[in-house]
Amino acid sequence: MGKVGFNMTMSLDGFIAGANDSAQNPLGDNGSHLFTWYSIGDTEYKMPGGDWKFNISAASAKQLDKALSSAGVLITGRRTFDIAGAWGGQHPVDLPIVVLTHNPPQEWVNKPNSPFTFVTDGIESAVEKAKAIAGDKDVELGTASTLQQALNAGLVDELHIDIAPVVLGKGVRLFDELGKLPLVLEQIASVEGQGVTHLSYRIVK
């Protein structure tokens, strides 16, 4: 069974999104700067779902590759499925997408080759059922909401975060309404790219 993690980019002081993040501005006020890494590399990568293109450098396509060979499922919060308008049917990633919410939205619920799965019982249900998608694969949590929630219930195996070389100030802070601190991480990773810097912690439990 593969583990359960969590990858995403970071402003330096903690932030994966910009203020008033909204369907209209999805990243938040100035939250395009924590991807200013997708544009200033020598190497182009094509995400596996639809026509995104990035340029990247070769470090960092190196470390895309390696999350999207090991990730089986990926964990979202409905607020976020809302915000990206369900990625049009087709996350980037191309992968089966599990989505934690109150209430599933009834128009993707019966609809045929779905990619989503909607779970409405919490965390851990929605953990259990990713594994059971995933498989020999990783779990990938996709949200700070879904992350929160489960470091909160000690589901979580590594963390990856992608450093941006910038200071938001105000957004949406990764690890807030945190309940079991401190979290205690052992690095296993650290690489260089081009305007980011990839970091990898194992959980300490």
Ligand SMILES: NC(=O)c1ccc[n+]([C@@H]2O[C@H](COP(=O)([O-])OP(=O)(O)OC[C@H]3O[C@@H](n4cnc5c(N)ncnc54)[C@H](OP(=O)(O)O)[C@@H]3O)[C@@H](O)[C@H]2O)c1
Given for the second form:
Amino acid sequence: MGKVGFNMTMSLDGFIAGANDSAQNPLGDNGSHLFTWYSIGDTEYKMPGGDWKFNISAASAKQLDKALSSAGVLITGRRTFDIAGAWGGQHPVDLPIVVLTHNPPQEWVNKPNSPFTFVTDGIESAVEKAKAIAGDKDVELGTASTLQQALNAGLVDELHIDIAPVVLGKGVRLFDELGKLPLVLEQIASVEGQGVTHLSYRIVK
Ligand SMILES: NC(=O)c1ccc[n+]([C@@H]2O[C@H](COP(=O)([O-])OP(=O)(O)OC[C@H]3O[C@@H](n4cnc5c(N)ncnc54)[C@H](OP(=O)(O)O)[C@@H]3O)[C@@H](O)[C@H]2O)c1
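In place of the form predicted on its own, the structure of the form predicted in complex with the named molecule is requested.
Complete assembly follows, chain above in first position.
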């Protein structure tokens, strides 16, 4: 059985997107600074899905390789799904995607070869379905709201956070709506990339 992890880029002051995020402004006001590290390195990195290519440091490439080789499924929320335009049907990580939503989009529900599984009955159910899809591989949570719910339900094993050197001041806060505090962590890795620091923590239960 794999682990339940989390992987996202966060500003130094705790935001995963700026204010006013939308399909036209995907990472919100000033949020593009979060992803600068994907374009300033000297190592070309081709993502498994679609035509996505990044230029990152060798250290960050190693991190991405590690994360992608252990992940078996990604859990996301409906806002990210909509803002990203369903990634045109193929997420850059090219994994099955479990989407938490109150109203599954009918155009995707029965689409042949769709990578999306829509879950309407809560985070526990989403993680259970994701584990069944992932088999021996890891389940990765990829949004703030899904992480918060999974933390509150005690379902998360590890956090992998890419710290971007920017202070956004407002936007979508990662560590919000948490019922079980303090969240005690054990640091398991710290890797310096170019324009980013990759931090990994185990959740002490
Ligand atoms: N920094 C990064 O690495 C990174 C990566 C990816 C995305 N992002 C950004 O993250 C932001 C979105 O994240 P977010 O956390 O605000 O939203 P999110 O998790 O993507 O979506 C939240 C929505 O998912 C649905 N949902 C969540 N939990 C549910 C539940 N238990 N039952 C039913 N439906 C549920 C609800 O939508 P409905 O009620 O409409 O169904 C809810 O409004 C965007 O700005 C995106 O661009 C950042």
